[in-house]
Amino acid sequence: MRPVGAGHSFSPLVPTDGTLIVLDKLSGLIGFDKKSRQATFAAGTRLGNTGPLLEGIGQAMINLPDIDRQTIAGAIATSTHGTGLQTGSLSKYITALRLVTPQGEVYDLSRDSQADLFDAARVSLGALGVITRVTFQNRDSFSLKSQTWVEPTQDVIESFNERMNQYEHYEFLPFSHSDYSLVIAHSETHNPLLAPPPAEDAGDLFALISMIPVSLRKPVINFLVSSLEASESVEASHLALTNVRNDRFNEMEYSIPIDSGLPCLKEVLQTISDHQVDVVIPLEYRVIASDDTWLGMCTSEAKASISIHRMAGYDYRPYFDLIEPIFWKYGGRPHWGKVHSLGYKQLAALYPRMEDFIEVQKNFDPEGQMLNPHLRKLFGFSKR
């Protein structure tokens, strides 16, 4: 029995030969709290859904990720996150949330009541039952100015710690095969709103590059992606987070000691030009604050987080064999959501609340109803 949200995950933590459960009709704003700044969703709601109603209550998320078409459960459950120093995952703002069980028992869970079982089930896979509906704290609505523009790399990365600091929202993604990175920074304003310029289909560009042989390509690239014009906009908060991408591709992010993040990134860059890698996608290097749950990417201390992505279609597994044993090196914890190869031993040693997690996995669903093939793994059960 394994719960679906909006099928964005790209690891195999749905599929089951069991039952489906769709929480697409529990959707909407159930209740807020003007003074809290406070508001409760029902958790089918999906992410892109959530930032116009709250702007009618006033309220705003703190902070998105930069895809909105998740559900809220689906998106608290793999820890899923935006990026900002000073700002962690979805799961960090939690103030409250149900979870049914299998047997049919409903918890109101809050750090205020069960606070130990709160942590475990605001980031749990949907290892624990299904969560029906989600408290978040939130703030007053906001705008942010974004800014995107293209400057080398090595630039970008001598200036990281400063600007990390300088900007509440900050992020580059590194074009391999290329001495260029595309950064984008969000500050907050009072300034009038701007819209953006209308968004470029990257497809094509990508389409351009991949017919190149992968020896010739830097001249290319770096003459197509440094000639890229600088772009400004102002918006509501819920519209500068956020991105449409309509290209289908396949994901690997681990979270990175936030001292260890650029060495590692560096070493990855350096592999995927000594291999000569056939790929397009730029990477992604983005950092979180510390949180307290018990499976969160960002649990006990700020990461930086640093994805590869390779397009649908293509076989992903030797390009992402090559760089997860890097992500190893520096100490990294995969996204729940995104393709990775870690069963229970490797993981037990990365989350130190991983055992009391399956405790209560264990108490809470003695039969193991709500465990896939992939969850076992994870957990290093044998079929309950």
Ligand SMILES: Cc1cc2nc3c(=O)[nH]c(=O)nc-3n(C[C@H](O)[C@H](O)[C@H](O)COP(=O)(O)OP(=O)(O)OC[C@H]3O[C@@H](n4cnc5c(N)ncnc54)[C@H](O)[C@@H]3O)c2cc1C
Second form
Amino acid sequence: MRPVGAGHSFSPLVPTDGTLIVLDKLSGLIGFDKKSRQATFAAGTRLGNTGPLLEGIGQAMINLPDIDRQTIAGAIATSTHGTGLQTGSLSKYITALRLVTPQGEVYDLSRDSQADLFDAARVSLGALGVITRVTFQNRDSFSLKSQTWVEPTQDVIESFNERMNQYEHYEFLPFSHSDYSLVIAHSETHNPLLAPPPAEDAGDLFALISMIPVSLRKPVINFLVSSLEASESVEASHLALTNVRNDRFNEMEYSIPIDSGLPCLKEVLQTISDHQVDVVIPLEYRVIASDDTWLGMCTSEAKASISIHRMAGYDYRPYFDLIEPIFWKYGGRPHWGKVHSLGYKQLAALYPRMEDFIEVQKNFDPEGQMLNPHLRKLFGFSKR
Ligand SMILES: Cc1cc2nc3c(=O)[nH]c(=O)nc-3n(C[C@H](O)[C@H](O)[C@H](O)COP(=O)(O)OP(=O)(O)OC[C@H]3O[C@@H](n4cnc5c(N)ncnc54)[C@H](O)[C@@H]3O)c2cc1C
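Just the form predicted on its own so far, so send over the form predicted in complex with the ligand.
Up next: the whole complex, starting with the chain shown before.
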């Protein structure tokens, strides 16, 4: 029995020969509290639908990931996050959730009601049962000024620590085989709305670059990206923080202790260059505040996260296999929803509460009805 959200995970958390549970019809705003700025959603609600619904009641999510196609339950199950030193994953802001176990028991979990199970269920990989509703701590609705520009990667790295404190949401995307990065910064504003420029199809740029032999790319990419114009816009937060990504790709992402993030990124970029890896999609470097979930990417400490991508249709394995050991060397934890090769032993060393989580899983699901081969590998179950 595997619950599926929007099917946007790159790792095989969902596939099963058994029963797929689709929560598309369990969607919408169930209730809200004006004073505490909390709102409860049916768990199948797409993130993209939460923005307008919350705007209608004067609230907004504290942060959002790069896209908004995911369902709430799917996003929280993998510790999905955006960027911002002061803002954490979506799971951080859950104040209550309802979980239906494979045995048919219904648990209403919160900080005040079975806090341990609550911390386990806020990032559950869909392994504890089906989550049917989620309450979030939100804030008053707000607008963000979005600024994007291209800048030499060396300068972005040198100014990163200062700027990650300066902007509410800050990230950069280094172009491989190039000296430049795309920088994206968001800051809260009360200025009037200002529409963003029409979105350009990055696929055309990637297709052009991929026609050039890797060894000859650097001057061309430098020329093409350094001439991209800076842009500025002001939008409601849920629109400013999320994007449309039409290109299909595979992705690996690790969270790294924040002080090791930039050294790790530099080694990744150097390795791509040394090995002349034929990759065109830029990397992505973000920061995320800590939370106290058991299986979060940022449990107990703020992290930097580094993502690498490969266009769909290309074999991503050689590239990801080359880079993944660098993430391990810097103490990285994999994103549960993205490609990684780790199994139980390595994961148990990275997640101090892994054993506790597995105990909860066994209690809620004694017959292993929620397990598929990927989850068995993660939890070290050979038979269940
Ligand atoms: C283009 C793109 C951009 C992305 N950007 C980001 C980003 O900026 N930040 C980030 O952190 N991640 C990002 N991701 C990864 C994505 O957010 C996660 O993989 C997320 O889990 C996908 O949500 P989903 O609704 O598609 O869930 P699915 O992929 O369908 O499922 C994910 C997990 O949730 C479980 N699940 C689903 N519904 C339920 C339920 N009702 N109860 C219990 N468990 C359930 C599933 O069993 C599975 O384990 C991105 C992915 C893509 C494709």
